[in-house]
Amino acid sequence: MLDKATDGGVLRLLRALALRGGLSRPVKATTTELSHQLGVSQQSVSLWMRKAASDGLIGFEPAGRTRTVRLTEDGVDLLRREYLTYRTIFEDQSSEMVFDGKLVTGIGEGSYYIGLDGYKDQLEKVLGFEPRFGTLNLQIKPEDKAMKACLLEFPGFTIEGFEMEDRSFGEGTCYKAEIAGIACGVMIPSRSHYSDVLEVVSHECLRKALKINDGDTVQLKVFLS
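The structure of the preceding chain alone is requested, in the form predicted on its own.
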């Protein structure tokens, strides 16, 4: 199993490729060139490249007798996530993130899960109100998935999993939030970290309060502390 140092090396490799122009096009970069650029051995570079390729962060394309390396969408998203995290630390100082989400209809799971005492009681304790009317599902833009990943770097409030009637219900993370001045919360189940949908809970029926329908876009402000 690869260790955290290797994962850190993969991130260094992605940055090096991006500095060579790899965000927008395939680039030629031998292990020798990259080892000089990064100040490590060729063996380390080779290990990091194999790891990055197996994780779907880079891809290779033939270019004559050599080959070029390109960052995949997942590779770019990982760098974007790092950028957003550091920008929040050093620049924003705003203690909040803002998402523009398109209202979509879920499959009704939100009403069921939020109605369970195991979740409802914990959410009420965290948010200060009883969550009602299930969840409002907001689909974020593809480029904002990295910002959602960045959000998960912040601790939020852990919602513990539980068992009921021989069935297990998973844990998640809750963040206090607001839509058009209405207090709400964002619940991110551990199983849906890579989803492009944010599940919003409130004490009001947000569809009625905001007079919104599927396809409408609303601005969600998520508080980081």
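Show the same protein again, this time as the form predicted together with another copy of the chain rather than the form predicted on its own.
Shown next is a single chain and nothing more.
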């Protein structure tokens, strides 16, 4: 749902509102007026507005006889994510992203998934080592979620989904990474874009090697290419 909002009109609407100052305060904006600016019909703007509102990207506030509009936190985040992508293109020529991750105990499924040959074989081929000892679950800081979203714009290595015993396992993207100099990989399932947990695999037991426990924070360096 929120993904779909990224394309087309809603995004252009958010941008127009942001340029009017909608990031920090409610702004006056009629559909007719915006339709002129955006070069579309009034009806389309009306549609986009309702869609943006129902997706929680903008909020209305009554103001006298007319209403005002302002972007919600989610709306601002969406725009900031776009901004970070472009900034990466034109400014950051770095080849890595660094996340501070807090070690958390996952639902335990990570290790099961990775153990499946369907994933394991592909990961080994990509990473150059056999992923073992389940996954390390790193919870990233809220302010880094936009950076994670930006990471997903990089190609990485596609890990194909597969079917097994009537269950289907979705596809995802894998990136090479390292923690404290130890080579590892980050697997991001395609269907969990909004999670704040990164699943890290390695060829050795990172908990032991780094002597870390739940709640500890480690620095994860993700390679973009």
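Numbering follows the first chain given and starts at 1. No experiment lies behind these values; they were computed from the predicted model shown. If you superpose the two forms and keep the largest set of C-alpha atoms that fall within 1.5 Å, you have the rigid core.
Chemist: Determine, after fitting the two forms on their core, whether Leu19 shows a C-alpha shift of 2 Å or more between these two forms.
Modeler: Yes: Leu19 shifts by at least 2 Å between these two forms.
Chemist: In Å, how far apart are the CA positions of Val40 between these two forms with the rigid core superposed?
Modeler: With the cores aligned, its C-alpha sits 7.2 Å away.
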